[in-house]
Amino acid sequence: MSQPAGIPYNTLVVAAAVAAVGFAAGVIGSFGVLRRRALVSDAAAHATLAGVVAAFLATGRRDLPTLLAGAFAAAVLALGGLVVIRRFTRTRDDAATAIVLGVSFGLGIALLAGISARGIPGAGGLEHFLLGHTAALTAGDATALAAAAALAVLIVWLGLKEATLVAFDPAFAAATGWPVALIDYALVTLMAAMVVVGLPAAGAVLVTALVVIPPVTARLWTERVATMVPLAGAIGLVAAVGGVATSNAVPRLPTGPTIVLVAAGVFSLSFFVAPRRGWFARRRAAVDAARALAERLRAAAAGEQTAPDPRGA
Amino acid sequence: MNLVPGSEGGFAALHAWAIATAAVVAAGCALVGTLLVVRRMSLLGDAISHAVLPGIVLAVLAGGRPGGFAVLGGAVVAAVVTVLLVQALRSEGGVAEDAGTGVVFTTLFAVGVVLASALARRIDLDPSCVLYGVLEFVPFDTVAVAGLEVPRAFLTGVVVLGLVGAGLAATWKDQVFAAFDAEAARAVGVPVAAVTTGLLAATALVTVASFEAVGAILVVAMLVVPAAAAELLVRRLAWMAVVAVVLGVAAACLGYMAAYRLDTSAAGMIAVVLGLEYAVAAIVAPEDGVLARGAARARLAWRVRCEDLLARLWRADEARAGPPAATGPGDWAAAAWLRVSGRIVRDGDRWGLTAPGRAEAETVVRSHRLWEAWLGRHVELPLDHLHPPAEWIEHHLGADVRRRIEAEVGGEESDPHGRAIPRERGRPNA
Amino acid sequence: MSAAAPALELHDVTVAYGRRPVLWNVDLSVDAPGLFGIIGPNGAGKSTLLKAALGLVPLAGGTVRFFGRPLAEVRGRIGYVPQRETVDWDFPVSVLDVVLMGTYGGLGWFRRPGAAQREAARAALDRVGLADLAGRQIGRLSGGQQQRVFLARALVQAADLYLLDEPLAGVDARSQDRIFRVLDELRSEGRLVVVVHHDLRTAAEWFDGVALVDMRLVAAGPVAAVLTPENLHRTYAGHLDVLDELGRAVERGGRTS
């Protein structure tokens, strides 16, 4: 096999299939922050770990699409525990949020423990899908994972405006005919999807950033989904890519807090520096605006005209 | 990493002080936890819960111990920051507050990870240990307490719990009265802002007690699905805080024994055992339980029949044209049962109603002829369109409401459509 | 459109929020043309008859027709402009965005908007004034102008029935008069509109019927009919406590007192 540069064709596989992940995390991401769920994902990302040993106990097997099975049916069923807790209980959905977690990971915890207790064979390796690491990604698993994210990022894009809609005004969308619990259904399981396809690099306990991190940044630069979407999945790709990286490079490091830090990092600096929402910028906003006030004052004062602005904006 | 099973006294100790530190620890998240919930601050629990981490491992590093004080200096400050920054996020960037807690607390649980990780052989903190606890553990670090080897997470929970349960009964009616409704709070002059600090910070010590028992991601399962059970069980929020405390410490002492039982993590199988309580509780509620709210449709619709039943045969006897032929197939359980309790009695295939029997119905068609009386009066609605209705609401206007719509309605004699209204008599089966 | 047939016709509609009924009872018939007011005080469950309307709530009991059809058939007919508190205008689309979001019902799954689309969005935002501001984010509106945006959302629908919840409500003078004129235009073409309002002193000159609800219909018809004295009273100072009082019961599955 020919290796450009020295770089062996299998870590090449690996780190394109991760900048795919990323850029489908970021992408689908997008919506679950638009639409107030971004810590719903989190729920489902919890829950992976019980799948993804519940799969290595029904099957005996540890290939990397039996696991994600494993840990997509499991995010699922949170996503339902969800919806049965708010249709039969008065919980709240943020408390619903939290036990769904924290009982599902104890569950994944309990049935890891018990794995490693009982020394079954085989079962080494599964505790890397705690924190991520994609040393151990076959060539054949990375292109599977690439393909998958393909896949979400298509969906999305052939449904953006539908999407769109029901994140803003899902009321006009019920009233304009639009299926909203369908199409809610629908990006609640490609969260979980993303969640699933990301567990490999970023681990049960922090994918969620890749979901949520990257939009959040993207909004800081741009006021249309249209731009805000492909930017997001920028930023994820940047992030999973240069986790990957830096978590290669230093020995013992997990990938999931290292893609997570370079995540922080880019949020951090957009928090500052980006256009119109950075905080600099919202600075400068707000000394002109006292400015145009004092000078519309100073006309009122002067006997002009007033001019009626009831919400200031 | 279980301890050998065994049945001599100093494995019984050890299980014992193990079980004991867990109780007391869920006791401490319990009580916190009910707070969080019933103010909507649940995810912030888990948000905090997550990010004392780099504020441990960083008072580690500056040569704090593990269950120390300068640990639980290090979680508090992490907690405090970590809501300073949710809130300035939103502030400042305009970020919406379930997206920045999302940004901060997994960013925060990362550089903790990390930390640990590069600082793994210059301190002691393992990183699972950091993910789900090691509760099997805690009873060999002891300390001496008055000449008796005590556990130091033993010791650290039981001071936390001590302080939270005393800061939150001296701070009650304040935590009550800012969980109720915040803005009345603040208007008589009650310090919402301290009391939400003392309570976060309450969560950051409750938080980093339980960190070597169950770790940092099971503590959000302590800190709320007790209080998430207890709230469906019991509706004031003293008794609340009374029965997730009991659900914490049983799911504690079940959650040890059941790992123990089937060799696995104790702090996973705490977690576990609270979602069966949580899950039970949504069953068996007394108010709102699946069951009872089963129960109470099931009810009412055998009530419904019975006196749908009952109005029949009265309004037969009205129109002199004698009872019913027959009684559809649905209407002969309603039928068996009313014959039992004696308010329908069968002759041949003539169906005919006691005097109890005749009481109720005439309550019923009361009710019913006065809520049409009422409806044309205050709704604008054809009279063709007022049986509909009416046939509703007979089975739930009581004596006072019927005597006060009797009053509105000028001791109509006859409903609208020209029938006379029932008088009110006393208990029908009296 | 039929002449048999009322525009928006509403049968013993019942609305409840879980179990508790909000709304007893209403039957309302609306014909087209016209501009109808739905007006009573608060919590009177104006917006809820509008909801329920249109699907958006769960009918307890009752029926809903417009034009003699179900909902469902004719939802390309009837136009819609929510409150506008609704929705969060931080969300980044820009004004002509959210204006094309009223051609989505007639594009279909995955169609997007094209060049027709956007020169109708164009269109109805010159309607109500906005032309210029078609690039902006909608948060950089004022109220009133927020408000206009949804109208010319609502406008590009081509609907021959519009519901409006409180379209009114903290709107500017100017926004006001623009909204007034574009409603009263599509009176003119024959069209019927409904609107939630709150302010009876603009409602009598405003509307051509109305309807006074509170809990349940007090009164429905012309304006000089409906807006006695008498009506108003019981619409705003006759609060039911009787209806309270039987909706906890229903919720319980009880009786009253």
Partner chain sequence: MNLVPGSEGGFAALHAWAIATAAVVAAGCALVGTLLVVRRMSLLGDAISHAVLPGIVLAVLAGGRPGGFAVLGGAVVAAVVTVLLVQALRSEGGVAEDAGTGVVFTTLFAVGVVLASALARRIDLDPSCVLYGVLEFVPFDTVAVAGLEVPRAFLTGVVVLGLVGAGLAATWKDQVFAAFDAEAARAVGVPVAAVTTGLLAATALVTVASFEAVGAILVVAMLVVPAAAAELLVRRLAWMAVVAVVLGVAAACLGYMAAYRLDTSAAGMIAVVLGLEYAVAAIVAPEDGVLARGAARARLAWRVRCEDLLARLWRADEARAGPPAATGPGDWAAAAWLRVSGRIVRDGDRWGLTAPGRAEAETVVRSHRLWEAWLGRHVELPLDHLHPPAEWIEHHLGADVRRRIEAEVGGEESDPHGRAIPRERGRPNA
Given for the second form:
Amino acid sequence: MSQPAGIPYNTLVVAAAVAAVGFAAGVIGSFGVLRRRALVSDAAAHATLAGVVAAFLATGRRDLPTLLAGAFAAAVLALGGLVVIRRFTRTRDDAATAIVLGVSFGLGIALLAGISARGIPGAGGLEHFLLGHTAALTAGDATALAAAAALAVLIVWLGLKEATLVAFDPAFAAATGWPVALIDYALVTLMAAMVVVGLPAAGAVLVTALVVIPPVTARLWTERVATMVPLAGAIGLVAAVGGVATSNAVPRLPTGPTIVLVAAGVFSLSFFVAPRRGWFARRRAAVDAARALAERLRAAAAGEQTAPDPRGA
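Please show me the structure of the same protein in the form predicted on its own, now that we have looked at it in the form predicted in complex with the partner chain.
Single chain only below; no partners, no other molecules.
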């Protein structure tokens, strides 16, 4: 396979992996947005830093699979804590999410600061999981991330009908015998896994944006889930490739924030020009409705003026 002149092979492999992660994040994030679980992924994302540091402290290894395994375990524990708080304390969803997010992220920062202060050998570079650091990925790491992203998309494709039904009408799904709670937990766990896979690209702080912005943008363009899901994946892919390309072209520009900024740029454009939900379309519809109402009022007033007065008969 030939490669563009001037672009190292490892850069192309990493770009392909990040593109796969961006596509999968958009696909899986669609159901989180439809099910109103976006902040749940944020709580899981902020817990991953503690998992990364804990995995390093427990094993002394810094290879990506080990660190991501720790991140996934921490994300699942955070989601479990979220369920416990909501179920046994009657705390509202937003407050419970804020508690889990703040505590887990604070723990991660404390652990990271602790190993830095102690000068533990081999701990250098763990701070890159805050904002992502694709330059540190090897070809093997990139291949593993792409494979994990592809597996996540395959799982969603196999359960697309069930996931869509639960996202739109959980009451009907439960009445017809579907295990709504199990499907819901499976979707949340899949979002947590996607957050973990996206860590090297966007980091614990920004990876939620990679899961949320593409589906929200796609929602502006379509009303159909069958169109929204692949469109969100395509937007995530474009944001990932655009972020990597821009970061590669501009020295010292971090990849993770750049990916998020590209995604935000696509959202901003869509906010204005989307055919039905865009600002210009909604503004035009409002003007047309006001004009139609004014014409009806004028017609009604003209009809009242030309109608004969029954008292003068």
